[in-house]
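The chain below stands alone and is given in structure tokens; this is the form predicted alone.
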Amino acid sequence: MKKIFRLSQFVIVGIVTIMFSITPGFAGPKRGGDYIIPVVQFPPHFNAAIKSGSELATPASRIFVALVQINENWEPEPYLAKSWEISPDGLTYTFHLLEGTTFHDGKPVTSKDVAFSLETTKKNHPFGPYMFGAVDRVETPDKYTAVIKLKQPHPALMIALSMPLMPILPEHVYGEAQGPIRKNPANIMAIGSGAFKVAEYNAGKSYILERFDNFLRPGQPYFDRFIGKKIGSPSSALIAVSRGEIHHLVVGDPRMLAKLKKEKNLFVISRSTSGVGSVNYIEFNLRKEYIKDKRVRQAIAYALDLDFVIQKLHQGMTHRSTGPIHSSSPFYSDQVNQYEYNLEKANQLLDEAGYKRGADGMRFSLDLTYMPVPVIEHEHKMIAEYMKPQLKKIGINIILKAPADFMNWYSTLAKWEHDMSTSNIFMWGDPVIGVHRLFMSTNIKHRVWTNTAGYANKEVDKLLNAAAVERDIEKRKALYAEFQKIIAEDLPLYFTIEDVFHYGFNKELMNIGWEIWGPGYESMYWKNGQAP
């Protein structure tokens, strides 16, 4: 039997929602007014099938659609696709699109464009193979219908398929006949069928974004205009927020949160946005002296007591991890190794390596560095610095090495030079996407975010390889879990803390949704129908 998924229940969901906003005597939400958001990295363009980034994926999501939403229980609801069915052995997915979705430039949506966006996607993002590898082809039996054929399972599918890793693209705009896509105009003055069209484009400053009026929900968006500010830095994106002249601001410096938190005209919320599931860890060099040693990885985690980097360092901004899948994933174990603060075994595991310590008390030294990005920079340094004196007690000589920026730190691990740094990866909702590329023996590549550690486990790559075409969701816990405890042991990266990710909105905002991506602008809308 097929499973079947259909539109009615929140078709009806939609069109209560619709009459509230038009029918005398309720209070429905109100359109008008901007909405401004800072932005810290500017995006070098909009298009999501060719770029990943936390950068990219909020305007994208605004300009682009997808052909599903995964909502916050990890469920995939209707957007493009209006209703779907599975087939039992689950290679065959048939999706079934609204008619008379149009694009920004009045031309319609339809089943091969759908088509053109999963092959540009696989062919051009970087996790492109993961997401999209087990596809064989997409068939489009008719305009509305678009059915997947699949070379084996893939439960990470719908995830892939939503925003921000697959937008709808239209084929007239982007195909080949157009020149090669990552010179495509359209990349910057990009043309989907979502919410919001770009209007105009300033880089390195700002770009604005109108709302497009025959968006495929009716009634959305609210505001006019979502536009996005170049801010220079945190203390002016403060500034800026208590002024008004943005509406909201994401911090993870807990002095900038104890701010934020005075602001009168503010209100804040804490969250993991699950689907980003944002973790942090120490990368060790596996083909460097001493750390190719599993005994010196481990007395390094035993020396760092973590729960005083999260109290005193991060003052509870931020939660301990355990290993390289977000506690917030279905796949999530801490049924393993967690390495709490130990010095005396530490020091053990280092006298069995071998490593002596000299008239100095010192071991051996090793190079540091650390990953520099805004909003959670902070934490990265603040780890980086309290290694070095932590480390000293076991007798390793940390040599502390501050990048000079984000292009500096990067060259250092694509190029495999480094002996230890800290990093941060986002596991993009399924491990398939986010977390597979950190750990398979054959992603071990000149890139950062792959296995740039130089990790080689036969029964790892077995174990990640079964859970990527597993569909029993308890088979594949246990496939994960099994995973999970083997890279606790051998410690190619040290997952130290996950990020809590802290909003401050302003208080004049109404209806602020929440998707596993984060904060869904189409239904918010200001109280009095403008910004205040």
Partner chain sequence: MKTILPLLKRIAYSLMLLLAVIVLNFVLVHLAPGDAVTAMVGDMGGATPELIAELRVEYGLDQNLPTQLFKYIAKMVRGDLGISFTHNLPVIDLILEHLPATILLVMTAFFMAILIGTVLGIIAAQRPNSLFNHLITVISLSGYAAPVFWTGLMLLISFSYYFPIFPSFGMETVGFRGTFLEKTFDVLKHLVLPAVTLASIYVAVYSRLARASMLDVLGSDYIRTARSKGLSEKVVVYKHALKNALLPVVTMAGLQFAQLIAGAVVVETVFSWPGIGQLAFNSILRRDQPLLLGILFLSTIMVVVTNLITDFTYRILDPRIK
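Same protein, different state: after the form predicted alone, show the form predicted together with its partner chain.
A lone chain is what you will see next.
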């Protein structure tokens, strides 16, 4: 079935190509020009096998290829691997690599490099254990065949094998013979086999990537250079993109979006970049007085009018979230208690719990802090500021503790000192990679983005462990649906909103490709073959 699908794809592509080539005036994508992106956080290097983060993912996905690419329907597509087979028991994945592909230094890409890359990522990447913990070994029967053997089924494998999660690194550059990988100078002057190669790196200022002529997709990429330039303030970024000094800008702030939309030489694409899957939540520290009572947490949820937050405070720029799994994921389920705004019910729950109002009308006090991060900080601050007067209505006195900076917030949560905090997490493609870490009772750690709430539920542990290895997608969906229901009921974290990112692109850009991780720059080109 899969083969027929692929065959039909080829036929369609063929027909379309022929049609275009006989249509007069159509010359195909134009080659040439620079593409300049704004860099808010400057990447310390480009080696995506040892670090995660979106500021690194964008250039690293240009420099390195992966075995597969995930399309917007969550299906794996060929990239370095031209085809693959999966054994019936789901424990053996055989990948056939494209032949004749080379790294930027001219050396061939072989299955040995694939095996090396997987080992390196497993050992060094922050999500390594989640992504490749199930991998037993990688066999390389010949130069162009890589066989991944699993200890147990691992449905998230294909996503973990895509960029930016597992870059194909040349072993002769990053291998153990070259010393410890964290100190390898090629982390900066990276050598991959992606569409662009590193030409210049000026720490903290700018980087320049140049077109790689021997890229595995003939013809691509179309830009001569892909340039990242550090930009400090959002206001100057807005001016820079309208002047064409940079060629796109991502915003999350309603006022910025309004301005972006006014610019005549830009067009705006609003996506929630499903692969990243950014969701926001209120974390409850379950060790704390009052909060450890489920009814208190539910009362807080009922007391918040999220429609008001989304429509009025965020001016319709965000979406409602109903649980830890991003709504674009196949495993998302909305069959959960959604806590429709209901002050009466909230008061009733607190009364039942036995927390009577005092003489001043207050029942008790709780601390609240929020996550200070660039681009979406205003969302977190707004929710926190909204919660104070709102929870007063049900007799909870909120002491708002504004964090000095990110590290300040981080250490509060890592020490479990908070009562409540807003936070945000990325799903990174599959719940196994991004979601499990927040709920597994085995992952209660003194680190942010682990189970800092201190939630321990054997039922949830069991469901998640089962979902991690379940190969039948329907059964896996059912497991996650049950999990989402329990979380919405227990409310260790209350999921509030999903971020939408707004990309303002220069009008002269053509053929903007989209992957689950964001724009795909390899297929993009300038209308006139050069930046305006």
